[in-house]
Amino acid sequence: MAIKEVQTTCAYCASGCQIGMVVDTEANKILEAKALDGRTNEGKLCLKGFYGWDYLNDPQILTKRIRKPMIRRNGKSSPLEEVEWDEAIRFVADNLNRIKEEYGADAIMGTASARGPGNEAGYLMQKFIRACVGTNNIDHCARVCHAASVAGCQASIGEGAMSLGVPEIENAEVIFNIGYNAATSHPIVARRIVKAKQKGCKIICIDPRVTETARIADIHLQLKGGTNLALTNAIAHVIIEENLIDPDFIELNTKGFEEYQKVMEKYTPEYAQRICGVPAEDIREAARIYAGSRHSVILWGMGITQFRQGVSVVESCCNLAMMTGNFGRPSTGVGPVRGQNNVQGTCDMGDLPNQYPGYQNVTDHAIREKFEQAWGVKLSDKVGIQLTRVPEFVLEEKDQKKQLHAYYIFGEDPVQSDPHAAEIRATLSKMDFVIVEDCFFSRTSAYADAILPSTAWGEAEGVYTSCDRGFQRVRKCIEPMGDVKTDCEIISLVSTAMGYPMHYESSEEIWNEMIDLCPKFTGATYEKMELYGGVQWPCYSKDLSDKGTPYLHKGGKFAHPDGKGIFIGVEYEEVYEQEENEYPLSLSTVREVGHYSVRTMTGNCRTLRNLEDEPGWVEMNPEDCAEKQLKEGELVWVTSKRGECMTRCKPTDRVKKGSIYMTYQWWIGACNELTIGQLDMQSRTPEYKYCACRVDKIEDQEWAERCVQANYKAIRMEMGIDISQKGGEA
């Protein structure tokens, strides 16, 4: 046995830890992963970081790795045939070329991958979508969850990001954490806080549910689901009210507090509590704990950012930061605490509709331009569709010509993680052409006309970004097995074919002409990467002195033209969806701590998966669950307007009465046949975290166990799996 350690990146959250994978280079396999002292993690590793490799080993549990190209021959009637390469390049390009020549370059989408390929597989999505296809229809997994902290950002402060660095939270004197649960979002965020609370943090837990932060917590205002912006603006109120801001940060460094303060004055505590169901002396003593530090934190999650109002609840939390003075310095500013392992990354590589890498707008001419000379090509001045609006231009838009006809699905699952899954599922089966590529068969592989197999986390090199700006390598640790290639081969391939030729002989060379292209990241050499283990961007030069940015907005200088900070008062308006008689429940989907994602790399591992299985579980107050005689671990009916599913009770004092929670990985116990596919209007992420449903008891236990596993075992035989093998038991 000849064995190595390769250091690298976990391909789980966004907290960038730093791991050892311990490899056997005779069998090709990994055998465990070490913690090593990275900036974030400081020798520590969770769960998934710990025991989430094992996907690597393909040990067909869930789902199982794609070997060789597939395509349909005769459209979607056909079966998935496996291809050699050339001809699977050849038909996904002549497709695309088709679509494109008869109905425009705009009748194509992209997506790109936050949950493993690197930022440099992202650069090249957007590039070929771009430079090739002729389209911005480039987007990925941020609209479902952090758009909204990008767009409300933005407007704000200028910069959609972390203004401060995750080490940085142990020594704040208030930690404001508002819809984030670090416990199971981020369990190395999470120890920072609980260091922060031993060194004397005070912290501020806004969360409907009590979360492992609002057990710590010195205040927890409870509120009800979707009045986030309801109670930010009574904050607001109270520190305006009683003088509790920084006049001087004010005037230096901002403009339209007077405007601000205008629209503040209605939202008095008592105001919000009629809305909101906190008590107003709550509210006001969590106003002043806040506004009383100099070091004061807001980190946020998804619990903000996926309501119709989520870019005004961020816009709303970097207020509060402006108006007490708490940018510029360490251990103050905000917090968007990004889930998945590159969603900051694949933002930061322009896998958006609007927005080319490095954060530059495409309706720039200027900036377009730059681009243009790059590329060797005209790019489109015209925004691209958000892929949430994919439904839209399928199945509601008459005009042929403005309808999306192909969509290039790379590293996603919509099936699985949008909202309103019939409606995903009616779209990808109407579009004409439907490209998969991933290295996992997966609930959105069934509607592929054509599926492109690529390497996994592990089996090629790239850089990731972790959530508060810092570049750090992923290496390769182990060599892929089968006909598969690198996301960056199969992307250049495809452009190749398609008459756009694209070709890099590493990594390094696709990095090194997307810094050139984005004075934020011109100075993030891998050669600094390597000495220092990471640069945090905005990092402008390429000499070694330049280590990047720790904190952002230092000194008060905002990252708008003119340096200043703009205040942004916004009026609060009540959820899309309000419970009613048939639907009397409200619904909000939360993460789960010991899975990931849509489950392809965590559902292979054997601990992980040991630890929780099918058909998940629906948290309910347990007087909820006696008005319907329901106990733990009965299978329920969970229904909406929109669909239902079945999954376990779960009776806890966690949550408030009226209110269900329910994770998104489950196959079976899929929440997303319930949720909404509203919008914020801003950014267009869907309001998974309300919608109206009830619960059913069903009397039939032993046939509702009987259907649990007779639908588990056919999805997985759809997957390929061999349930008579050991590794696909039940």
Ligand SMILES: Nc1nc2c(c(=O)[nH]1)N[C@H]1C(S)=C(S)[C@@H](COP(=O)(O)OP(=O)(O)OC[C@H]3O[C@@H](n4cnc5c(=O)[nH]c(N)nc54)[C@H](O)[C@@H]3O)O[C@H]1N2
Given for the second form:
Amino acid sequence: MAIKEVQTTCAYCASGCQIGMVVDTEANKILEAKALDGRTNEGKLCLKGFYGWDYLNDPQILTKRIRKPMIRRNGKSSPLEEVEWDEAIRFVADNLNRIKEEYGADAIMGTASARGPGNEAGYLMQKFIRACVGTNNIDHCARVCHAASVAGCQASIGEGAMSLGVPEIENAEVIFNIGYNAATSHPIVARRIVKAKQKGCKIICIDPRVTETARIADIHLQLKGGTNLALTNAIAHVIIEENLIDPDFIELNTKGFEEYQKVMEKYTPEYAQRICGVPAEDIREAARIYAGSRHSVILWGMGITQFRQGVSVVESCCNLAMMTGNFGRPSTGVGPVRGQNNVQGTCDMGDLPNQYPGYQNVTDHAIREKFEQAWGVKLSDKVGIQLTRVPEFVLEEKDQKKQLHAYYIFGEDPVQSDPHAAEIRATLSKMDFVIVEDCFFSRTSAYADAILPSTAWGEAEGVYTSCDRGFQRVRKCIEPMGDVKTDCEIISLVSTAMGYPMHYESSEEIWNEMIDLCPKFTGATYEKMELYGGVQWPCYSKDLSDKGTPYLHKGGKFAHPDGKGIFIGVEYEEVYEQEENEYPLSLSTVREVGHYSVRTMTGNCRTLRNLEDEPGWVEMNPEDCAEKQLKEGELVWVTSKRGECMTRCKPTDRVKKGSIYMTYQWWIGACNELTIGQLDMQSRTPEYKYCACRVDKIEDQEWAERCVQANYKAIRMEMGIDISQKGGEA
Ligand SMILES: Nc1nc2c(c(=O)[nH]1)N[C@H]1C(S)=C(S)[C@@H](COP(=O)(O)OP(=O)(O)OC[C@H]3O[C@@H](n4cnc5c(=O)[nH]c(N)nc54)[C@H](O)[C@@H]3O)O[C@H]1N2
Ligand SMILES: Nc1nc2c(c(=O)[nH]1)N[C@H]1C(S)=C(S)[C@@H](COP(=O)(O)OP(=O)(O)OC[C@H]3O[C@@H](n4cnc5c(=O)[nH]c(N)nc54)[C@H](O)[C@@H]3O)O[C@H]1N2
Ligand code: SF4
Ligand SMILES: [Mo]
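Could you please show the structure of the form predicted together with the ligand, as a counterpart to the form predicted on its own just displayed?
Time for the whole complex; same chain goes first.
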């Protein structure tokens, strides 16, 4: 047996953990994963790092690897047939060219992937959409995730990423943790929070649920869901009223404080208490703790961004940090802790409808000219469509010329992960041409007119960006199985076939083209990543002495042209959909620790599947369960105005009476059948964290159990799995 160990970056969350994959090269199999001493993980991994690679063996538990390109030769009603690559690429290129000719380039939309493919493929995808297709209709799942953080931070402090690095968290004196559940989402970041606590850091946790962070917090503000802005405005009110501000910092480094103060006047803690249900004294206490240190760190996640006022709450967090002088030194500042392994990177690469790689605006004439010269084409100056607006441009837009007709879905599974699943299914069914480029059959692949099979993590080379702006290498560990190609190859082939040639010999060649166009990344060469283990952007110079930037806004200089941060004060508004008689409970949707997003990967890892499996759970307060006479483990119906699904009841006093929680990982207990499609109008992020629902008892539990079994079987058959094999029982 010939053994090698390959150093790479984990494929799941954006903690950026370094892993050593031990590979049997003769059998082309991974034997185990070892924890390596990376900058963020210091020789530790979570369960997904240790056990999350089994999908490379294609055990076909939930779904299976796609091993050959597939097309529907004779229109929507014809079956997907396996074909050779040449035919598939021709088919895709001809259809896209046809649609472009008939309706114009803006009728085509593409996504990039924040998962396996890495930054090089992200760069190529937006280049393909912009230079070859000729539109800025490119986006990715940051839209449903941290788009509000990017928009809010860019408006306030000029830069949309975490201002500090993960290691700095453990030296914070105060952690203000809002809408963020690190123990589940980023276990290796959670470790830093625990270490900070051990060093004497005070923790403020703002979450409607009792999370692990809430359990170790010095103060837990268990607010009513959807009321973040009333609460953060009240905290600002107290800091101003009790003169806990840093007047010198405000004077020197910011603008807009006067007007902002006026907006905050009415948000007394007593006023906020009536909205949020948090005692006024606790609000005062939290404000004093936060403002009492110059090493206060704000960490946030989906509990603030996935709301209609996501951007405003992000701005409000930046306001708190600015008014207390909590920027510009180590272990201070703001941390929108990015979710997926490469969602920071996919933003970095310009897979956004308004920005080229390196956060350069498509509407800026000089910037556009730079890219036009580099890519040798004329580029559109029109900001593209955000992916959460695709249903609107397919189902609601009446003018055929303004409709979207083709969707190139690269490494995303909107049928499972976008809100209001019925609407997404209707959208994809109505579209003229849908392309899915993925390594696995997914819920979305059933709607494809062409399927392009790609390599997965572990089968290709590239770079990921961790949540704290750290570029790190990912490496090929094994030879891919089946007739698949790397994502970079696939995009290049489609582009070339459509008449815009792309040829690259290596991922480094793509990387070098990208860094030369992006001043913030210019110094981050493969050589330096090799030498230093990684490089945190901005890194302006290729000189080896420029090792990048651990924390941003040094000395209070913000990333706006005049160096000033901007106070933006906004009034609180209620969520879109309130509880009512027929739907008396509020539903919020969160995550499983052992499973990851749409679960094509973790759902096909034997160890992780054994931890938790279909149809998932709905967490309910024991009082609500008692009212409906529901017991733990019983199957129930959960219903909203948009749909219904079956899942298991889990009584827990971690959630408040009147609110229920589900995780979006399940295909049978699919909570996106229920969620609402309404968006934050600035970032266009959906309000996944609040809608009105009902839970109903199912009298005949045996029938319900049979339903789950039959449903699971049907899903596995739809994914092409031979169900006579063992392994997929729910
Ligand atoms: N209800 C509810 N829904 C949510 C959320 C929520 O909180 N509540 N959260 C939202 C958030 S924050 C996010 S980021 C989204 C995530 O949603 P998605 O982006 O849809 O989910 P992922 O599981 O990250 O990956 C998507 C696809 O990428 C494929 N893939 C993985 N590696 C590769 C590769 O190397 N190449 C290619 N071509 N494909 C690959 C996977 O097989 C999978 O089909 O879900 C959102 N949905
Ligand atoms: N194991 C695992 N890890 C993951 C993922 C996964 O699917 N599985 N997904 C990754 C992705 S894509 C992302 S974006 C990150 C997300 O990671 P997080 O940001 O931690 O996301 P969530 O758990 O969805 O939501 C965070 C918290 O918001 C709280 N919340 C709900 N409503 C409100 C509210 O009104 N106010 C406040 N203050 N809080 C509220 C919830 O109770 C929850 O504890 O995780 C990443 N890591
Ligand atoms: S914390 Fe995140 S990056 Fe680290 S091993 Fe776990 S899933 Fe992978
Ligand atoms: Mo995310």
